[in-house]
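Coming up is one lone chain in structure tokens, specifically the form predicted on its own.
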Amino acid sequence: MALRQDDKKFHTLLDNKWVGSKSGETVKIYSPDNQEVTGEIPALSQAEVDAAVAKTADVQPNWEALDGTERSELLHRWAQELEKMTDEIGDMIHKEVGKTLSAAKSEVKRTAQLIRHTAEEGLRTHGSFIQGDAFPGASKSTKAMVQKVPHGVVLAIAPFNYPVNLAASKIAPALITGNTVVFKPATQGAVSGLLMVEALVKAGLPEGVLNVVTGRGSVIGDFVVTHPKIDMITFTGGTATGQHIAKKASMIPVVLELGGKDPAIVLQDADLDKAAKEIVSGALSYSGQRCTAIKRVMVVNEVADELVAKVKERVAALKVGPSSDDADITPMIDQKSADFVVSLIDDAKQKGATVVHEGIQDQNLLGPTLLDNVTEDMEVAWEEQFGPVLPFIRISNELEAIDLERRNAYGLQASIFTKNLENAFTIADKLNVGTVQVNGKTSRGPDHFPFLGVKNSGQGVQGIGRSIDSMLRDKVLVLNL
């Protein structure tokens, strides 16, 4: 069989045997732009889950025993095979989770880079050698060789707003380090996911190394994470779906990229257009629908008028429209999304936000809305909105910016503008987030940086180095010579 059964309908990859369920069932997924059916994907039953975890344990030892130069290979095969793709995969993704095309296929290009890096970033791991010695009364003839060695099955959970490169980055590096993989794409994007391991399969993937289980969470989402033969989960998505499944994994390594609600300060010195700049394109690209967007802006009495208004400029200037048309501003990924948005912009609204720049409400087609005069009683002060609304939150010096991020459930980034360097630094070191960008806005940044969350917005730590790090454990075999 192929990956696709007929325009709409697609198969998913068991032991590299592109299949459907045995009960015939699937899921269908919609549009963002039209909620027109984009694709089905196979149902997949906890018994068929079952078998694909089980291929993927059984030939996890034999990827392991390869040379990490032949994993390495692979891989770099993937990269190619992906550009040769990406204008299949870009339209999927344009078509599925409502992204503009031109943005589409440069996550693909990105993908591709991503894995080109870890696949020379995994050649570069190794282990160490301690001496007795070194701690009193133990013996120089005792030695500890310490090997890096691969978890085992790696379960990655992609979400749908980058449903290619944060699929690939949970991915290759669980490849490249000798772990075999079950992939759970999240439903709308699914198929861009497939098309992604299709590329693999092009490119040489053997036989049960990776395995994609589709269908529906309430029936295979618990399953498969408290399968016994998971080794470790990494994942991307909502915070109480993340802490749901930290608490199911019990004892197993789980990697957590969840949610956040990312503050820009703003204070007295800032460079205002450079600033207004930032945090338009930080706050509202894809809608706001990204873990890392800019979700309220902190801004000093003295300069929160000029600011507003430059924000608003802006703004007034972005198209919103349907992903088709190449608009800045494209429908929400579902309804159920957009009525949450509205419901924290009619909360402001009700408890005396002013409405600087009210966008076109349209189903789930939200156009960008400004609210300013938010306090710490408005909903949208403290929710992560995930869409294209923007509160401003006025204070009084860079304590109370520090104060109001550190009452925050989450702790993804922050976003400091000044031109005080000094007074930058010092303020970074008192706010509790994973990163603190400096005059710019927060963004997930080079994929080789360290990627990371405190509080609510996760666990672990992403990056291409570290997430290679976190695909490994300890092995240490003691020499008594």
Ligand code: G3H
Given for the second form:
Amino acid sequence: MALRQDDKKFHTLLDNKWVGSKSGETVKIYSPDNQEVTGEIPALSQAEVDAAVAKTADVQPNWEALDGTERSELLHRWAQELEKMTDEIGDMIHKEVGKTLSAAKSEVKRTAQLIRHTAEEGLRTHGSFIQGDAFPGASKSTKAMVQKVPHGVVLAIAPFNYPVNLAASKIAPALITGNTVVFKPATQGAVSGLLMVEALVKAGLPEGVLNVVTGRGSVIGDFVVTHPKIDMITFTGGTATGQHIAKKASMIPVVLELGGKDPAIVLQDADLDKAAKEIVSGALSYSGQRCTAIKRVMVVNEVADELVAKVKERVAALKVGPSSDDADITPMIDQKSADFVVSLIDDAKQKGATVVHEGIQDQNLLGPTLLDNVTEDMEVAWEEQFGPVLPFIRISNELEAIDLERRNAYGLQASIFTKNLENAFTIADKLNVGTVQVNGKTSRGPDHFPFLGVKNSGQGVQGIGRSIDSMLRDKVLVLNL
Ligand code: G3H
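Show the other one: the form predicted together with the ligand, since we just had the form predicted on its own.
Complete assembly follows, chain above in first position.
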């Protein structure tokens, strides 16, 4: 059987065979642009997931036994096949999750680059050698060889907003290090993920080394997370789901990339044109549906009017519409997400925020809304909006920004805009976040930089090198000579 059953129906991958669910049940995927069905994927049962995990575990020792260079070559071929499918996969990302075609194709190209870099970086992993005599009572003749070995079976769970990139950024480091993979795509974005897997099959994936489990989270979610043959979990998605996974998965490593409430802190000496440009693209690209989006601006009173005016001018020029119209601001992934953003806007308005720019509200299509004079009692000051609304909080000085940020439940990234680098470094030292960007928007990447969140934003570190590290554990061999 092929990946495509017909125009709309897709199979999933089990032991390199494309299969449906035994019950014939499917889950439908709806386009954010027009709510039409873009695809249907198999709704697997727990028994089918169990079989997929068991097979992935069975073949793991063989995969680990292969030379690293062979695994690396597979990844290089995967990158090549993926690039050949850029148009097809880009088109599917565009339809499934409502990204513009150009953004969707860029995601595929970025993913091929990430896989290539992983294929190379994965060859540079090495253990260490420790002599015993550094500890009292032990002698030089006691030596430890610390090897790096894979965990076994990695469960990779990807989000809707980068259905290909944030799947491959888990799968590639898992595979290069000798782990086998159970891949669970987000429902919206699942077909794009399956097409990405098709490229891996074309590249020569050995049977069972990666299996894909699709279906209803309510049926298979907890089942797969708690499956005894899963040895490590890597997840990107919402904070509530990440926290749930961390609680359910006991005694195995869990890497989580979750939500954020990243601030842009703008000081008096900032280049305001640059700050405005970075804030608009940082906050509103893909309609703000990015964990790393700028989600609140803290600006000192002296330049607040000017900054707000500059941001407003840029926002007013953005095109709002369906992703098929190549708009800048496109419909949100679903109505529930849009309703949440609207509730934040309503709450802020009712509590006295100034509406600087009001976006249209047409079902799940929300135009960008700018809110000034946002105060601490407003939900939008703290809640992660994951959508096209941007609050401005006016502050007297940087100490207020530090204080506000340290009370943030999230800790992904922060941006500081200032010409005074010494000041930027001093503030950066005091922010409890994974990454501080100086004079640039918050964002992941380049993809080989470490990427992490603290507090409710995650646990563990990603970015190519660190993701590879997270897929390995120490195994110690002690020589007593
Ligand atoms: O949504 C979470 C992603 O890791 C954000 O990635 O900064 O490249 O858009 P990005």
